[in-house]
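Only one chain is given next, in structure tokens, and it is the form predicted on its own.
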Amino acid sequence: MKVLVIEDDPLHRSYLSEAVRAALPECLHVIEAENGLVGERLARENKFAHVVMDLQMNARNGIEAARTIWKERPDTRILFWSNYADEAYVRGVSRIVPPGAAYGYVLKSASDDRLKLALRSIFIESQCVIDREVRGLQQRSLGNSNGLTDSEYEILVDIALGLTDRAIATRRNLSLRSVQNRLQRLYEKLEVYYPAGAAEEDNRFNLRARAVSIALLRKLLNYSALERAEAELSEWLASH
């Protein structure tokens, strides 16, 4: 067995490599990559089947690197090791996992034993391992009536990108009324309203901007999610 460690922090990278060696006596080679771009290249050149990576990195974040690795080799087993349990990251990972893939999402605050158990469970036993905090967030976002559906989340991203209702309707193949209905549900779930006593024509308030602001504060959106969304928008604009 050989394992690829992708982490831009040198200390964390060294710690991960030692954790892999301690947890997996079967592992003969641990190769390190200092960012997602290098990790993608090494995964491709060496056909790694086992990868541990950070999510937030310079020069290609973990979600984009994992997307590429899984696209080229869907059976790769990946353990995400991150400081963050933001909904934006959780949704980002959930969107790219291939059907039936063995993967994990463990927070850096987890104990050494927890990390080692996750490594063996994913790489040896082909089990998925998701930290309790992350799992709880997944369940809330999918099962809670106040959680955003995928279609509502798309609308949130679109307004964060500055698209008008008509542009969203064209991009998502929706009617204008459908876009406006989804926007209304989004505002209700984010509790975005005009303040008491303020009329709708009061130009001191912009509900779209307020929705994006609240989403950022609640960590529904982050830099990585918007970076990817901007790239997807550019691709869409180029083809229309």
Second form
There are 2 protein chains.
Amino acid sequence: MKVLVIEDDPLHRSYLSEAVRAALPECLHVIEAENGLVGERLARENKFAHVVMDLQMNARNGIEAARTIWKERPDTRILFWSNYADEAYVRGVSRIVPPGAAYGYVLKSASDDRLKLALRSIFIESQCVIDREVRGLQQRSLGNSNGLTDSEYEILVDIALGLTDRAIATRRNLSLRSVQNRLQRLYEKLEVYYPAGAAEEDNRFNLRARAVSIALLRKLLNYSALERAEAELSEWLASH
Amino acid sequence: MKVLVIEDDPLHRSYLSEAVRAALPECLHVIEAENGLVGERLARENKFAHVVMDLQMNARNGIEAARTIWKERPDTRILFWSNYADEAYVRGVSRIVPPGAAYGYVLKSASDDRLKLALRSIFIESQCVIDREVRGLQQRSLGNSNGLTDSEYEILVDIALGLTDRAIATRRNLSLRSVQNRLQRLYEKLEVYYPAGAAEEDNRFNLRARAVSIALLRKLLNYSALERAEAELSEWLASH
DNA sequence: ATATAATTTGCGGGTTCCCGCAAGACATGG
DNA sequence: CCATGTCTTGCGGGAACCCGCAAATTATAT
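Okay, that was the form predicted on its own. Show me the form predicted in complex with the DNA next.
Time for the whole complex; same chain goes first.
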């Protein structure tokens, strides 16, 4: 068995390699990559079936790397090892995992044992291992209670990118009014209207901008999500 | 000499303590804190004059911690050891450093030697040591060339928080038109208008929202800056 | 002190946003 | 089949945004 470790922090990288070697004595080779780009290349050249990677990396973000790896070999088993359980990350991962693939999401704050157990479960038993905290987010985002639906999340990203209603309408093939309709529901979900005990008559807030602000503060959005969305947008803009 | 180390990642924390001990043999005690809150408390109780800390921490962000530490003892020497040189961080630090205080800003990607040299320069020689990359940002943000002035940055933060023009006007003691004036200049600086070779007639972008988006992508703003601004805002809202 | 530049403010208007109302489209289930 | 619920679309209008123009104020420099 060979395992590819993709992580840009040197300390974390060596810790992770050590953990892999300890948890998987049957693992003969542990190869390290210091960012997503190198990771993608190594995965392609050496046909790794087992990968463990960070999500937040400078050169190329973990979600991007995972997407291309999975696109080329959908049966690759990937364990995400991240500092954060931002909903933006969790959504990003859920969006790209191929049907039936085995993957895992473990927080860096987890204990040594949890990490090693996860490594064995995923790479040996082909089982999905999702950190409890992360699991909670997934559930909540499915069950409507205070979680955004896909269409609401989509339009949230669109206004965060700075698109006008009209631009969103043409991009998503909707009428102008539908876009505004979805925005209304987004504003309700995000509780933009009366920010927890404020005055009633004066709207201090620009709803559109406030929605983005709240989403960022609640970590429904983060830098990496914006970055990906921006890339998709410029792609779409190019094809008019 | 006693040194206080504030860093929430265990691996980085022990690495940092080790570096301090190696660079400063005259240092008798190295005390560790695992987040900003604990760090503040220890600094207050033990009257540390030498602190090295991370900026991005969960419980309480490094900038907040540094502000309260400096407020209580302005002669404290603080070395910031951060993963990122986001302009948002650099601005945040510049804003709180007391006049004449010795401080440093070193990136985690710097070599062992650079870190140790910085530790000695600041703690022994009382000299400021700013990473070259960070220094570059500071210069650029002072020299107007493509950098935002303080008032432009201020209004950027205000629209990122989701305030209306009117709300900004009352908060900053300006007329409505002045607010919009500043916004115009902000939009010019951020190049919101014609995004590098797009169509001429159709404005796909909502300028206000796009400005925030661009600022986030360029790291003029980040989560921690937003968080601080939000705290200040709710304080101001309370006092009407 | 006077010229020059940069900010601030008011006015007016075109555009976009925000949304109530109401009618159609679509699915799900009895 | 109809009932019910969710989603979409059009219309219309009030509010907010964006900004050109021009006068007044303030800063900066020579």
